[in-house]
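Read the single chain below, which is given as C-alpha coordinates and is the form predicted alone.
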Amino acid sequence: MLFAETARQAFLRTAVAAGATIAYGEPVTAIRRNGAESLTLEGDGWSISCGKAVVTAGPWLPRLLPVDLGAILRPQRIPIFWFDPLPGRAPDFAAGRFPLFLLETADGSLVYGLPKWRDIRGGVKIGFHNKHLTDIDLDGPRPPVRREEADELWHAFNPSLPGLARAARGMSCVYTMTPDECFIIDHSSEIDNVVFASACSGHGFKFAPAIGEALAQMAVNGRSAIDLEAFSLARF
(Lines of atoms letter the chains of each structure in order from A and count residues from 1; the text may use other names and numbers.)
(Lines give C-alpha, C1' and ligand atoms only; values in the text may rest on other atoms or scores of the structure.)
Protein backbone atom coordinates (compact mmCIF):
# COMPACT_ATOMS: atom_id res chain seq x y z
CA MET A 1 0.00 0.00 0.00
CA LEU A 2 1.06 3.56 -0.66
CA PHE A 3 -0.06 6.26 1.74
CA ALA A 4 -0.67 9.20 -0.57
CA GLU A 5 -0.03 12.05 1.85
CA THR A 6 3.13 10.47 3.26
CA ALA A 7 4.46 9.82 -0.25
CA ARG A 8 3.59 13.35 -1.39
CA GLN A 9 5.44 14.87 1.56
CA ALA A 10 8.48 12.72 0.74
CA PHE A 11 8.44 13.99 -2.85
CA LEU A 12 8.27 17.58 -1.65
CA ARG A 13 11.07 17.16 0.90
CA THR A 14 13.29 15.59 -1.76
CA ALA A 15 12.54 18.42 -4.19
CA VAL A 16 13.33 21.12 -1.62
CA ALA A 17 16.57 19.36 -0.68
CA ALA A 18 17.53 19.48 -4.36
CA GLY A 19 16.91 23.22 -4.53
CA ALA A 20 13.25 23.53 -5.48
CA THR A 21 11.09 26.39 -4.24
CA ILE A 22 7.51 25.38 -3.45
CA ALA A 23 4.64 27.87 -3.53
CA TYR A 24 1.26 27.04 -2.01
CA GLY A 25 -2.08 28.67 -2.74
CA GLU A 26 -0.87 30.35 -5.94
CA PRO A 27 -2.57 28.54 -8.84
CA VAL A 28 -1.32 29.09 -12.35
CA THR A 29 -4.11 30.53 -14.49
CA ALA A 30 -2.29 30.78 -17.84
CA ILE A 31 0.87 29.69 -19.63
CA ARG A 32 2.04 31.99 -22.43
CA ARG A 33 4.88 31.84 -24.89
CA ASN A 34 7.18 34.81 -24.51
CA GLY A 35 9.37 34.74 -27.58
CA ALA A 36 11.03 31.65 -29.02
CA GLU A 37 12.82 30.43 -25.89
CA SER A 38 10.83 31.76 -22.97
CA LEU A 39 7.54 31.13 -21.19
CA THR A 40 5.51 33.19 -18.77
CA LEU A 41 3.43 31.49 -16.08
CA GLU A 42 0.69 33.75 -14.78
CA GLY A 43 -1.44 33.72 -11.65
CA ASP A 44 -3.57 36.15 -9.71
CA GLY A 45 -1.35 39.25 -9.57
CA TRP A 46 1.93 37.46 -10.27
CA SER A 47 3.97 36.02 -13.14
CA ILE A 48 7.15 34.00 -13.54
CA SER A 49 9.37 33.69 -16.60
CA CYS A 50 11.10 30.40 -17.36
CA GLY A 51 12.67 28.47 -20.20
CA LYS A 52 10.56 25.33 -19.93
CA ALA A 53 7.57 24.14 -17.90
CA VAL A 54 6.37 20.74 -16.74
CA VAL A 55 2.60 20.76 -16.23
CA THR A 56 0.89 18.08 -14.14
CA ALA A 57 -2.28 19.88 -13.11
CA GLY A 58 -4.65 16.92 -13.00
CA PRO A 59 -8.26 17.86 -13.80
CA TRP A 60 -7.22 21.47 -14.47
CA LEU A 61 -4.96 20.51 -17.39
CA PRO A 62 -7.65 21.26 -20.02
CA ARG A 63 -7.86 24.83 -18.75
CA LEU A 64 -4.12 25.39 -19.13
CA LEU A 65 -3.74 23.50 -22.42
CA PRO A 66 -7.19 23.70 -24.04
CA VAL A 67 -6.05 23.02 -27.61
CA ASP A 68 -4.09 19.90 -26.66
CA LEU A 69 -6.40 18.48 -24.04
CA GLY A 70 -9.73 20.30 -23.92
CA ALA A 71 -11.54 17.71 -26.03
CA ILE A 72 -9.79 14.67 -24.51
CA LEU A 73 -9.64 14.87 -20.72
CA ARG A 74 -12.81 14.52 -18.61
CA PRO A 75 -12.67 15.38 -14.90
CA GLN A 76 -15.12 13.03 -13.19
CA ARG A 77 -16.31 12.41 -9.68
CA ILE A 78 -16.02 8.92 -8.20
CA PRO A 79 -17.06 7.74 -4.71
CA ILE A 80 -14.83 5.65 -2.44
CA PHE A 81 -15.86 3.98 0.81
CA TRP A 82 -14.61 2.52 4.08
CA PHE A 83 -16.45 -0.41 5.67
CA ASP A 84 -16.10 -1.48 9.30
CA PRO A 85 -15.62 -5.14 10.21
CA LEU A 86 -18.48 -6.77 12.08
CA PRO A 87 -17.92 -7.35 15.82
CA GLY A 88 -15.12 -9.83 16.36
CA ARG A 89 -14.02 -9.80 12.71
CA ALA A 90 -11.47 -6.95 12.77
CA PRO A 91 -8.40 -9.29 12.88
CA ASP A 92 -9.55 -10.92 9.64
CA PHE A 93 -9.19 -7.62 7.79
CA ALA A 94 -5.87 -6.44 9.24
CA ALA A 95 -2.73 -5.97 7.16
CA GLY A 96 -0.68 -9.16 7.19
CA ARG A 97 -3.77 -11.35 7.05
CA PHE A 98 -6.16 -9.65 4.63
CA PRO A 99 -4.67 -8.95 1.16
CA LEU A 100 -4.99 -6.12 -1.29
CA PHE A 101 -7.39 -7.46 -3.88
CA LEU A 102 -9.13 -7.00 -7.20
CA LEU A 103 -12.47 -8.79 -7.59
CA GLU A 104 -14.26 -9.10 -10.91
CA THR A 105 -17.99 -9.52 -10.43
CA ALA A 106 -20.41 -11.44 -12.63
CA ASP A 107 -21.37 -8.30 -14.57
CA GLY A 108 -17.73 -7.44 -15.32
CA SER A 109 -17.38 -4.71 -12.69
CA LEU A 110 -14.03 -4.51 -10.92
CA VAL A 111 -13.90 -4.02 -7.15
CA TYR A 112 -10.64 -3.19 -5.37
CA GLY A 113 -9.84 -3.19 -1.67
CA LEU A 114 -7.10 -2.61 0.87
CA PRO A 115 -6.74 -4.04 4.38
CA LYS A 116 -7.55 -2.13 7.52
CA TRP A 117 -4.42 -0.23 8.56
CA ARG A 118 -4.32 0.76 12.20
CA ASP A 119 -6.84 3.57 12.66
CA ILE A 120 -6.67 5.25 9.24
CA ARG A 121 -10.33 5.90 8.48
CA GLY A 122 -11.02 3.05 10.87
CA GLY A 123 -12.15 0.61 8.19
CA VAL A 124 -11.44 -1.38 5.06
CA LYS A 125 -11.17 0.78 1.94
CA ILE A 126 -13.18 -0.67 -0.95
CA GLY A 127 -14.41 0.85 -4.20
CA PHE A 128 -15.44 0.19 -7.76
CA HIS A 129 -12.72 0.85 -10.31
CA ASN A 130 -14.03 3.38 -12.84
CA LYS A 131 -17.70 2.82 -12.03
CA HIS A 132 -20.15 5.42 -10.73
CA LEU A 133 -18.17 8.03 -12.65
CA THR A 134 -20.07 11.28 -13.20
CA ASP A 135 -19.01 14.63 -14.64
CA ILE A 136 -17.99 17.20 -12.05
CA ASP A 137 -17.89 20.99 -11.87
CA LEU A 138 -14.41 21.80 -10.56
CA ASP A 139 -15.57 25.24 -9.44
CA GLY A 140 -18.52 23.93 -7.44
CA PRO A 141 -18.78 22.00 -4.18
CA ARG A 142 -17.70 18.36 -4.23
CA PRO A 143 -20.87 16.25 -4.50
CA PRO A 144 -21.43 13.90 -1.53
CA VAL A 145 -21.50 10.14 -1.88
CA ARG A 146 -24.92 8.52 -2.20
CA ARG A 147 -26.33 5.69 -0.10
CA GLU A 148 -27.33 3.70 -3.18
CA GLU A 149 -23.69 3.76 -4.38
CA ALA A 150 -22.49 2.24 -1.11
CA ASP A 151 -25.29 -0.35 -1.19
CA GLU A 152 -24.44 -1.45 -4.74
CA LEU A 153 -20.79 -1.80 -3.79
CA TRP A 154 -21.60 -3.81 -0.65
CA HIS A 155 -23.83 -6.20 -2.62
CA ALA A 156 -21.02 -6.65 -5.18
CA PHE A 157 -18.35 -7.77 -2.72
CA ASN A 158 -20.28 -9.23 0.23
CA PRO A 159 -20.84 -12.72 -1.27
CA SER A 160 -17.07 -13.11 -1.60
CA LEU A 161 -16.03 -11.02 1.42
CA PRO A 162 -18.46 -11.53 4.29
CA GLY A 163 -17.67 -9.94 7.61
CA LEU A 164 -18.01 -6.25 6.79
CA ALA A 165 -20.91 -4.12 7.97
CA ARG A 166 -23.21 -2.74 5.29
CA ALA A 167 -23.00 0.83 6.60
CA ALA A 168 -20.10 2.79 5.12
CA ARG A 169 -18.29 6.10 5.29
CA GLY A 170 -17.46 7.65 1.95
CA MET A 171 -16.05 10.59 0.10
CA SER A 172 -16.01 11.85 -3.47
CA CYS A 173 -12.71 11.97 -5.35
CA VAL A 174 -11.85 13.31 -8.80
CA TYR A 175 -10.50 11.11 -11.59
CA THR A 176 -9.17 12.76 -14.75
CA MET A 177 -10.23 10.29 -17.43
CA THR A 178 -8.77 9.75 -20.88
CA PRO A 179 -10.79 7.96 -23.60
CA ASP A 180 -8.71 4.77 -23.28
CA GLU A 181 -8.19 5.10 -19.49
CA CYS A 182 -4.42 5.31 -19.97
CA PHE A 183 -1.84 8.05 -19.44
CA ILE A 184 -0.90 10.94 -21.69
CA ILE A 185 2.78 11.99 -21.43
CA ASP A 186 3.94 14.31 -24.17
CA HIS A 187 5.26 17.64 -25.42
CA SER A 188 2.60 20.28 -25.93
CA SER A 189 1.76 21.05 -29.56
CA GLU A 190 0.04 24.19 -28.31
CA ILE A 191 2.87 25.92 -26.44
CA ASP A 192 6.54 25.31 -27.21
CA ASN A 193 8.80 24.22 -24.33
CA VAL A 194 5.93 22.74 -22.31
CA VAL A 195 5.77 19.04 -21.41
CA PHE A 196 2.83 17.59 -19.56
CA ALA A 197 1.42 14.41 -18.06
CA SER A 198 -2.06 13.31 -17.28
CA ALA A 199 -1.07 10.25 -15.27
CA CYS A 200 -4.65 9.70 -14.41
CA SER A 201 -7.78 7.62 -14.98
CA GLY A 202 -7.68 6.55 -11.36
CA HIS A 203 -4.39 4.66 -11.34
CA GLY A 204 -1.61 7.20 -11.86
CA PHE A 205 -0.31 7.97 -8.38
CA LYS A 206 1.72 4.80 -7.92
CA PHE A 207 3.66 5.63 -11.10
CA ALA A 208 4.56 9.17 -10.00
CA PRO A 209 8.32 8.63 -9.45
CA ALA A 210 8.84 7.06 -12.88
CA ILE A 211 6.63 9.55 -14.70
CA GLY A 212 8.34 12.43 -12.91
CA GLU A 213 11.74 11.16 -14.02
CA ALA A 214 10.52 10.81 -17.61
CA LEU A 215 9.11 14.35 -17.59
CA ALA A 216 12.37 15.75 -16.23
CA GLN A 217 14.28 14.05 -19.02
CA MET A 218 11.84 15.41 -21.61
CA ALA A 219 12.20 18.94 -20.26
CA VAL A 220 15.99 18.88 -19.98
CA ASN A 221 17.02 16.60 -22.83
CA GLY A 222 14.08 16.86 -25.20
CA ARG A 223 13.11 13.20 -24.85
CA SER A 224 12.82 10.45 -22.28
CA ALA A 225 15.37 7.67 -21.98
CA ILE A 226 12.53 5.16 -22.42
CA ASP A 227 10.00 4.84 -25.23
CA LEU A 228 6.81 6.72 -24.32
CA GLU A 229 5.08 6.42 -27.69
CA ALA A 230 2.26 4.40 -26.15
CA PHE A 231 1.37 7.44 -24.03
CA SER A 232 1.61 10.07 -26.77
CA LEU A 233 -1.14 12.56 -27.50
CA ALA A 234 -1.05 11.51 -31.16
CA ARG A 235 -2.97 8.29 -30.44
CA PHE A 236 -6.13 10.38 -30.13
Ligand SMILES: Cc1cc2nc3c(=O)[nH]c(=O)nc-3n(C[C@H](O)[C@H](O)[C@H](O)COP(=O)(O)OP(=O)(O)OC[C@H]3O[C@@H](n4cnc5c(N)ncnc54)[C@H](O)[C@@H]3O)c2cc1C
Second form
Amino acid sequence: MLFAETARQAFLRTAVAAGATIAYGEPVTAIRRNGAESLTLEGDGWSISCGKAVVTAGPWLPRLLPVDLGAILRPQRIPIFWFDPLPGRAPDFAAGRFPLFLLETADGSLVYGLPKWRDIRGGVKIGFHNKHLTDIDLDGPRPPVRREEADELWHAFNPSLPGLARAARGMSCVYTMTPDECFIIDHSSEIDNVVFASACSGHGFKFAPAIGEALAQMAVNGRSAIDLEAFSLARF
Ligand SMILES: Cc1cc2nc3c(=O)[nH]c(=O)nc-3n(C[C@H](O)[C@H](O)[C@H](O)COP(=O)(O)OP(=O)(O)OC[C@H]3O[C@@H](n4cnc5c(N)ncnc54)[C@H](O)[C@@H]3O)c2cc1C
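Switching forms now, from the form predicted alone to the form predicted in complex with this ligand, please provide the structure.
Complete assembly follows, chain above in first position.
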Protein backbone atom coordinates (compact mmCIF):
# COMPACT_ATOMS: atom_id res chain seq x y z
CA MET A 1 0.00 0.00 0.00
CA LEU A 2 1.46 3.35 -1.05
CA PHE A 3 0.70 6.56 0.80
CA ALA A 4 0.25 8.93 -2.10
CA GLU A 5 0.99 12.24 -0.35
CA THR A 6 3.99 10.87 1.56
CA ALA A 7 5.36 9.44 -1.68
CA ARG A 8 4.83 12.72 -3.54
CA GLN A 9 6.59 14.66 -0.80
CA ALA A 10 9.52 12.23 -0.95
CA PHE A 11 9.79 12.79 -4.73
CA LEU A 12 9.68 16.57 -4.28
CA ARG A 13 12.30 16.54 -1.50
CA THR A 14 14.58 14.38 -3.64
CA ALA A 15 14.14 16.71 -6.62
CA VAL A 16 14.91 19.81 -4.55
CA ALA A 17 17.98 18.13 -3.03
CA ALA A 18 19.16 17.46 -6.60
CA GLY A 19 18.79 21.15 -7.51
CA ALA A 20 15.22 21.40 -8.82
CA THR A 21 13.16 24.56 -8.35
CA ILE A 22 9.50 23.86 -7.74
CA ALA A 23 6.77 26.40 -8.59
CA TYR A 24 3.23 25.99 -7.30
CA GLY A 25 0.05 27.58 -8.63
CA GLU A 26 1.66 28.74 -11.86
CA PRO A 27 0.19 26.68 -14.68
CA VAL A 28 1.95 26.56 -18.01
CA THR A 29 -0.50 27.95 -20.56
CA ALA A 30 1.48 27.17 -23.73
CA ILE A 31 4.65 25.48 -24.94
CA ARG A 32 6.20 27.04 -28.05
CA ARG A 33 9.15 26.24 -30.25
CA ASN A 34 11.71 29.01 -30.10
CA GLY A 35 14.10 28.24 -32.95
CA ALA A 36 15.42 24.76 -33.64
CA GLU A 37 16.88 23.95 -30.21
CA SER A 38 14.89 25.96 -27.71
CA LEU A 39 11.42 25.93 -26.16
CA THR A 40 9.48 28.62 -24.35
CA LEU A 41 7.10 27.64 -21.56
CA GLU A 42 4.56 30.40 -21.05
CA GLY A 43 2.44 31.17 -18.01
CA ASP A 44 0.37 34.09 -16.83
CA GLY A 45 2.87 36.97 -17.01
CA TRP A 46 5.99 34.79 -17.10
CA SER A 47 7.96 32.57 -19.45
CA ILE A 48 10.93 30.21 -19.23
CA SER A 49 13.29 29.16 -22.00
CA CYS A 50 14.58 25.61 -21.97
CA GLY A 51 16.06 22.98 -24.22
CA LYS A 52 13.71 20.11 -23.34
CA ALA A 53 10.40 19.78 -21.56
CA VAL A 54 8.77 16.80 -19.84
CA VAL A 55 5.02 17.29 -19.66
CA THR A 56 2.91 15.26 -17.19
CA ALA A 57 -0.24 17.34 -16.78
CA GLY A 58 -2.65 14.43 -16.25
CA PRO A 59 -6.13 15.12 -17.63
CA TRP A 60 -5.01 18.61 -18.69
CA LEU A 61 -2.37 17.25 -21.11
CA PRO A 62 -4.48 17.89 -24.23
CA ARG A 63 -4.50 21.61 -23.43
CA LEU A 64 -0.73 21.70 -23.87
CA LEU A 65 -0.48 19.07 -26.62
CA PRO A 66 -3.84 19.27 -28.41
CA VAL A 67 -2.70 17.74 -31.69
CA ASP A 68 -1.03 14.74 -30.06
CA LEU A 69 -3.63 14.03 -27.41
CA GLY A 70 -6.84 16.03 -27.93
CA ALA A 71 -8.69 13.20 -29.66
CA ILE A 72 -7.27 10.41 -27.48
CA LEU A 73 -7.47 11.27 -23.79
CA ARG A 74 -10.80 11.20 -22.06
CA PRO A 75 -11.15 12.61 -18.52
CA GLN A 76 -13.79 10.63 -16.72
CA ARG A 77 -15.27 10.99 -13.28
CA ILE A 78 -15.20 7.88 -11.08
CA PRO A 79 -16.72 7.60 -7.62
CA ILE A 80 -14.90 6.14 -4.61
CA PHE A 81 -16.47 5.28 -1.25
CA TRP A 82 -15.59 4.71 2.41
CA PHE A 83 -17.64 2.09 4.27
CA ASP A 84 -17.67 1.74 8.06
CA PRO A 85 -17.32 -1.70 9.68
CA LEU A 86 -20.41 -2.98 11.46
CA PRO A 87 -20.26 -2.83 15.28
CA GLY A 88 -17.49 -5.11 16.58
CA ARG A 89 -16.04 -5.78 13.11
CA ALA A 90 -13.44 -2.98 12.89
CA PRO A 91 -10.44 -5.27 13.80
CA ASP A 92 -11.28 -7.51 10.81
CA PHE A 93 -10.66 -4.61 8.40
CA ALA A 94 -7.50 -3.22 10.00
CA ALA A 95 -4.18 -3.08 8.13
CA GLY A 96 -2.18 -6.20 9.00
CA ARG A 97 -5.29 -8.38 8.99
CA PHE A 98 -7.38 -7.26 6.03
CA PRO A 99 -5.61 -7.33 2.64
CA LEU A 100 -5.61 -5.00 -0.31
CA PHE A 101 -7.97 -6.68 -2.71
CA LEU A 102 -9.16 -6.72 -6.29
CA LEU A 103 -12.39 -8.62 -6.78
CA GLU A 104 -13.82 -9.55 -10.17
CA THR A 105 -17.54 -10.20 -10.01
CA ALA A 106 -19.52 -12.48 -12.35
CA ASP A 107 -20.42 -9.58 -14.67
CA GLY A 108 -16.76 -8.56 -15.11
CA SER A 109 -16.87 -5.62 -12.69
CA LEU A 110 -13.62 -4.96 -10.83
CA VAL A 111 -13.91 -3.85 -7.23
CA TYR A 112 -10.78 -2.77 -5.34
CA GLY A 113 -10.23 -1.81 -1.74
CA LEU A 114 -7.69 -1.07 0.96
CA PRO A 115 -7.55 -1.94 4.64
CA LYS A 116 -8.83 0.57 7.14
CA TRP A 117 -5.98 2.96 7.81
CA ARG A 118 -5.47 6.49 9.12
CA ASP A 119 -7.57 7.83 6.28
CA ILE A 120 -9.01 11.26 6.99
CA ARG A 121 -12.39 9.96 5.88
CA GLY A 122 -12.22 6.87 8.09
CA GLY A 123 -13.75 3.57 7.04
CA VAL A 124 -12.63 1.10 4.40
CA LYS A 125 -11.93 2.64 0.99
CA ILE A 126 -13.61 0.67 -1.80
CA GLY A 127 -14.44 1.50 -5.41
CA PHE A 128 -15.31 0.09 -8.78
CA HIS A 129 -12.33 0.34 -11.14
CA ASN A 130 -14.33 -0.08 -14.35
CA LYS A 131 -17.88 1.02 -13.56
CA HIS A 132 -19.73 4.31 -13.10
CA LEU A 133 -17.20 6.17 -15.26
CA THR A 134 -18.76 9.22 -16.89
CA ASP A 135 -17.23 11.84 -19.19
CA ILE A 136 -16.62 15.19 -17.51
CA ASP A 137 -15.84 18.77 -18.41
CA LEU A 138 -12.67 19.63 -16.45
CA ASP A 139 -13.85 23.25 -16.13
CA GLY A 140 -17.28 22.36 -14.83
CA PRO A 141 -18.40 21.17 -11.41
CA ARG A 142 -17.47 17.55 -10.62
CA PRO A 143 -20.70 15.47 -10.66
CA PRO A 144 -21.42 14.29 -7.10
CA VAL A 145 -21.47 10.62 -6.12
CA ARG A 146 -24.89 9.00 -6.07
CA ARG A 147 -26.49 6.81 -3.44
CA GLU A 148 -27.36 4.18 -6.10
CA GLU A 149 -23.66 3.89 -6.98
CA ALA A 150 -22.72 3.14 -3.36
CA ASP A 151 -25.56 0.62 -3.14
CA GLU A 152 -24.50 -1.20 -6.33
CA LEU A 153 -20.91 -1.32 -5.06
CA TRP A 154 -21.96 -2.67 -1.66
CA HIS A 155 -24.04 -5.41 -3.35
CA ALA A 156 -21.02 -6.32 -5.50
CA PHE A 157 -18.56 -6.84 -2.62
CA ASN A 158 -20.80 -7.79 0.30
CA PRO A 159 -21.23 -11.50 -0.61
CA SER A 160 -17.42 -11.90 -0.51
CA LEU A 161 -16.66 -9.28 2.15
CA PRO A 162 -19.47 -9.14 4.68
CA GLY A 163 -19.12 -6.92 7.75
CA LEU A 164 -19.36 -3.40 6.32
CA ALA A 165 -22.37 -1.12 6.76
CA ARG A 166 -24.24 -0.16 3.64
CA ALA A 167 -24.15 3.60 4.23
CA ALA A 168 -21.02 5.15 2.75
CA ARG A 169 -19.25 8.45 2.30
CA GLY A 170 -18.09 9.12 -1.25
CA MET A 171 -16.23 11.48 -3.50
CA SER A 172 -15.75 11.88 -7.24
CA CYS A 173 -12.26 11.44 -8.65
CA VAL A 174 -10.90 11.67 -12.19
CA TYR A 175 -9.41 8.87 -14.31
CA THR A 176 -7.69 10.00 -17.51
CA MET A 177 -8.63 7.22 -19.90
CA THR A 178 -6.87 6.13 -23.08
CA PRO A 179 -8.77 3.96 -25.60
CA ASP A 180 -6.93 0.77 -24.51
CA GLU A 181 -6.62 1.82 -20.83
CA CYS A 182 -2.85 1.63 -21.11
CA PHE A 183 -0.30 4.43 -20.71
CA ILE A 184 1.02 6.78 -23.37
CA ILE A 185 4.70 7.65 -22.90
CA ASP A 186 6.31 9.23 -25.94
CA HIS A 187 8.05 12.08 -27.70
CA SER A 188 5.61 14.71 -28.88
CA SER A 189 5.06 14.72 -32.63
CA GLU A 190 3.64 18.21 -32.25
CA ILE A 191 6.53 20.04 -30.57
CA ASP A 192 10.14 18.86 -30.92
CA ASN A 193 12.09 18.29 -27.69
CA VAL A 194 8.96 17.64 -25.64
CA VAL A 195 8.34 14.26 -24.04
CA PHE A 196 5.17 13.47 -22.18
CA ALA A 197 3.48 10.77 -20.16
CA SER A 198 -0.09 10.14 -19.45
CA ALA A 199 0.49 7.52 -16.79
CA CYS A 200 -3.16 7.11 -16.46
CA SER A 201 -6.39 5.20 -16.92
CA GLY A 202 -6.55 4.97 -13.14
CA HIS A 203 -3.47 2.83 -12.49
CA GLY A 204 -0.44 5.06 -12.93
CA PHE A 205 0.65 6.05 -9.46
CA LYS A 206 2.64 2.96 -8.53
CA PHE A 207 4.66 3.27 -11.76
CA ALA A 208 5.63 6.92 -11.21
CA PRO A 209 9.29 6.28 -10.21
CA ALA A 210 9.92 4.03 -13.23
CA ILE A 211 8.07 6.31 -15.64
CA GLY A 212 9.87 9.37 -14.27
CA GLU A 213 13.23 7.69 -14.83
CA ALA A 214 12.25 6.71 -18.38
CA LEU A 215 11.06 10.25 -19.16
CA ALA A 216 14.33 11.71 -17.90
CA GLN A 217 16.29 9.31 -20.12
CA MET A 218 14.10 10.20 -23.12
CA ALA A 219 14.64 13.92 -22.54
CA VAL A 220 18.39 13.67 -21.94
CA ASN A 221 19.45 10.75 -24.16
CA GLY A 222 16.67 10.75 -26.76
CA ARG A 223 15.48 7.27 -25.73
CA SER A 224 14.78 5.27 -22.62
CA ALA A 225 16.94 2.35 -21.49
CA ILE A 226 13.93 0.03 -21.56
CA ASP A 227 11.74 -0.46 -24.63
CA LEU A 228 8.56 1.62 -24.31
CA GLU A 229 7.18 0.81 -27.76
CA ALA A 230 4.03 -0.65 -26.17
CA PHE A 231 3.22 2.81 -24.81
CA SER A 232 3.75 4.75 -28.03
CA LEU A 233 1.28 7.29 -29.34
CA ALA A 234 1.50 5.66 -32.78
CA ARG A 235 -0.59 2.68 -31.64
CA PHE A 236 -3.63 4.95 -31.89
C1 LIG B 1 -9.87 7.20 -7.21
C2 LIG B 1 -8.54 6.89 -7.83
C3 LIG B 1 -7.86 5.75 -7.40
C4 LIG B 1 -6.63 5.43 -7.96
N5 LIG B 1 -5.99 4.33 -7.50
C6 LIG B 1 -4.78 4.02 -8.00
C7 LIG B 1 -4.08 2.87 -7.52
O8 LIG B 1 -4.56 2.14 -6.65
N9 LIG B 1 -2.87 2.61 -8.05
C10 LIG B 1 -2.31 3.38 -9.01
O11 LIG B 1 -1.19 3.07 -9.46
N12 LIG B 1 -2.94 4.47 -9.50
C13 LIG B 1 -4.17 4.80 -9.03
N14 LIG B 1 -4.84 5.89 -9.51
C15 LIG B 1 -4.32 6.60 -10.68
C16 LIG B 1 -3.24 7.60 -10.38
O17 LIG B 1 -3.69 8.50 -9.39
C18 LIG B 1 -2.89 8.35 -11.68
O19 LIG B 1 -2.57 7.40 -12.69
C20 LIG B 1 -1.70 9.24 -11.47
O21 LIG B 1 -1.99 10.19 -10.47
C22 LIG B 1 -1.38 9.97 -12.77
O23 LIG B 1 -0.24 10.76 -12.50
P24 LIG B 1 0.14 11.97 -13.41
O25 LIG B 1 1.34 12.61 -12.78
O26 LIG B 1 0.23 11.53 -14.84
O27 LIG B 1 -1.11 12.98 -13.37
P28 LIG B 1 -1.75 13.76 -12.15
O29 LIG B 1 -1.59 13.01 -10.87
O30 LIG B 1 -3.14 14.12 -12.61
O31 LIG B 1 -0.88 15.07 -12.03
C32 LIG B 1 -0.93 16.07 -13.00
C33 LIG B 1 -0.35 17.33 -12.38
O34 LIG B 1 -0.13 18.30 -13.40
C35 LIG B 1 -0.54 19.56 -12.90
N36 LIG B 1 -0.89 20.39 -14.07
C37 LIG B 1 -1.95 20.25 -14.89
N38 LIG B 1 -1.93 21.18 -15.87
C39 LIG B 1 -0.82 21.91 -15.66
C40 LIG B 1 -0.24 23.03 -16.33
N41 LIG B 1 -0.80 23.57 -17.42
N42 LIG B 1 0.89 23.55 -15.84
C43 LIG B 1 1.48 23.02 -14.72
N44 LIG B 1 1.00 21.95 -14.04
C45 LIG B 1 -0.14 21.42 -14.51
C46 LIG B 1 -1.72 19.25 -12.01
O47 LIG B 1 -1.94 20.30 -11.10
C48 LIG B 1 -1.26 17.97 -11.34
O49 LIG B 1 -0.49 18.25 -10.19
C50 LIG B 1 -6.07 6.24 -8.97
C51 LIG B 1 -6.76 7.40 -9.39
C52 LIG B 1 -7.97 7.72 -8.83
C53 LIG B 1 -8.68 8.96 -9.30
